[in-house]
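Just one chain follows, in the form predicted on its own, and it is written as structure tokens.
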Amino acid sequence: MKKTVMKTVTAAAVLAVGCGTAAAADKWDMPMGYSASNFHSMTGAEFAKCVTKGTGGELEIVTHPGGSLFKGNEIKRAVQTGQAQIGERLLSAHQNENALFGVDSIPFLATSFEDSIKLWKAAKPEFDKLMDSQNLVLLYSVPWPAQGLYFKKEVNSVADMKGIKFRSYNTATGRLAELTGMLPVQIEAAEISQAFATGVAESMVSSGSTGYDRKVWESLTHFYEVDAWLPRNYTFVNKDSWNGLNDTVKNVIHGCAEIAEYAGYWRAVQYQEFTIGQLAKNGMTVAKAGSKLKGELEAIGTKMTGEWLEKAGSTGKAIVDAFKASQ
């Protein structure tokens, strides 16, 4: 995989004296959920320097992190319709547009970045399809770490979970709140500091990068290692702007999209050490999720499978035995 990614970068660089001599320049906004320092966003940065680097400033990508240009529930429409040239995404967010979209929050399918890579491979040649059915054109995607549940109390049981809080962020996290007795609230990854310090929520399940990043510890206080699944960000463009772009420069960006996207996963495989030993640091109770929590869990998750296969239809079912058969 190395030395595929340095051919990439020698491309790229090829390409940016090609495109030295550019006529006019060309600038695209890119409208990101997540905080700067978020290592999603740190690699979209670093994809946009790449493009407006390899295209000798034929093309420049600017970056509006932490929903400050579009909020993260309105980057894929703002793309869509030309709002914004290019966008970045959590991928599972739109499962109520298509079930295809929530193939990486199937509970407990893929549950390790091997695996996530695996599941993705099997998946992505019906992502290109749907994407250029909705005037989009995909370029990259990357995992997250693992999910993990976060709580303000010792939980051992889902029947601990009764009643509270739970913050949403897609169809799957929604499905999962009911499932347990939890009560799901809509939340944006840029209101969860607020959310959790409010008491609007108090529970979630995510990364431990979404709570290093938002300092969950301040109103949490344990995260339970599950390992449910590896949701993905999804990085695309708009396709009236991308057929706009000369061979040269796409190429350039499919370039900076393959160093992106081998950068980020390794991002998100170190990033899961670090971040969980934060919350520790800090003060949370950190744990792998007893025998009994994991085993009512995964029962959910069978459940939750079951359903999401059933909405899916025969893609969805393709690519589970795809993913199942690579295994």
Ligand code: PCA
The other form holds:
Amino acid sequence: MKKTVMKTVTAAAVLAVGCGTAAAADKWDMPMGYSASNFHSMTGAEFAKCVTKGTGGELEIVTHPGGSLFKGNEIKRAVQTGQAQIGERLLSAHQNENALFGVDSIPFLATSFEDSIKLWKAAKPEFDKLMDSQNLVLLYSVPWPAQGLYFKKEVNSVADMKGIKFRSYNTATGRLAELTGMLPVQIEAAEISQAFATGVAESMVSSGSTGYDRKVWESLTHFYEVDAWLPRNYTFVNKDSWNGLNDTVKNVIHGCAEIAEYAGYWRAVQYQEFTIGQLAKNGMTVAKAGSKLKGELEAIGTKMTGEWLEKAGSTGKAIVDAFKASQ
Ligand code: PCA
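Structure of the form predicted together with ligand PCA (previous: the form predicted on its own):
Every component of the complex follows; first up is the chain already shown.
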């Protein structure tokens, strides 16, 4: 009896050593769409370090910010098809695939950091399911600061926006342009400095963060705080890559993802004030949108909310209801 136990223990020990050797040093590439200095990219870099350190190097994650490995609009497909094992992308960039992805870009639904968390909590179970059906595993998500409007002139009403070339970043921002009489052109954040410099675009809706990251004061003059919505980035893993991990590594990743979601959120909160201050410091006129403009935009928001609810069906309605109940 004793002998058998000894044998088993020895076999287990050998097996453990064997496994340790076989599992050594897996490396995952993590493409990201935004510049290395952006707070999402910094959060991703810290997350990657956390995993590399926490697994003792058994899994190394290497981030590739600024669209350097895959451009923003290629990242999700690259991870779905296993060209990269993990990646980060703007959640609402995929709302043309499924309206659910646009839940964070409904004008004037969730307009503060606190509400952004509540909306995410209401939506997350549906995202877990949706992503699972797309060969992906959702890890963490961090909001951008509130969205405001950038122009090259003073704007006090929707009529003032007519005919302006507007840089959009998803279907909702394209629709916003249409409803305000502007001309949408979809451009990744990594390319907007050039688009503004060459006049391809002359306006956008975005956070102070992206305006600061891309130094838009070189071309644009006005930023209106609208607090229209807080879109999110999300980080996801290819399901086959995920299934190939042992439980210890999975647990480390989950722990690091939780830290990243928390730390990223607070970075966003701090970055909002800092970056808007920087826009003003660099010569831009920064102001709250006037009451006429705000009222007109809110009416457009109500229309867009109705359109989204129609597309997102009962799942969308359940999320919005759950969010409102949690407010
Ligand atoms: N910056 C990103 C998305 C939202 C934001 O604040 C962008 O403009 O592409």
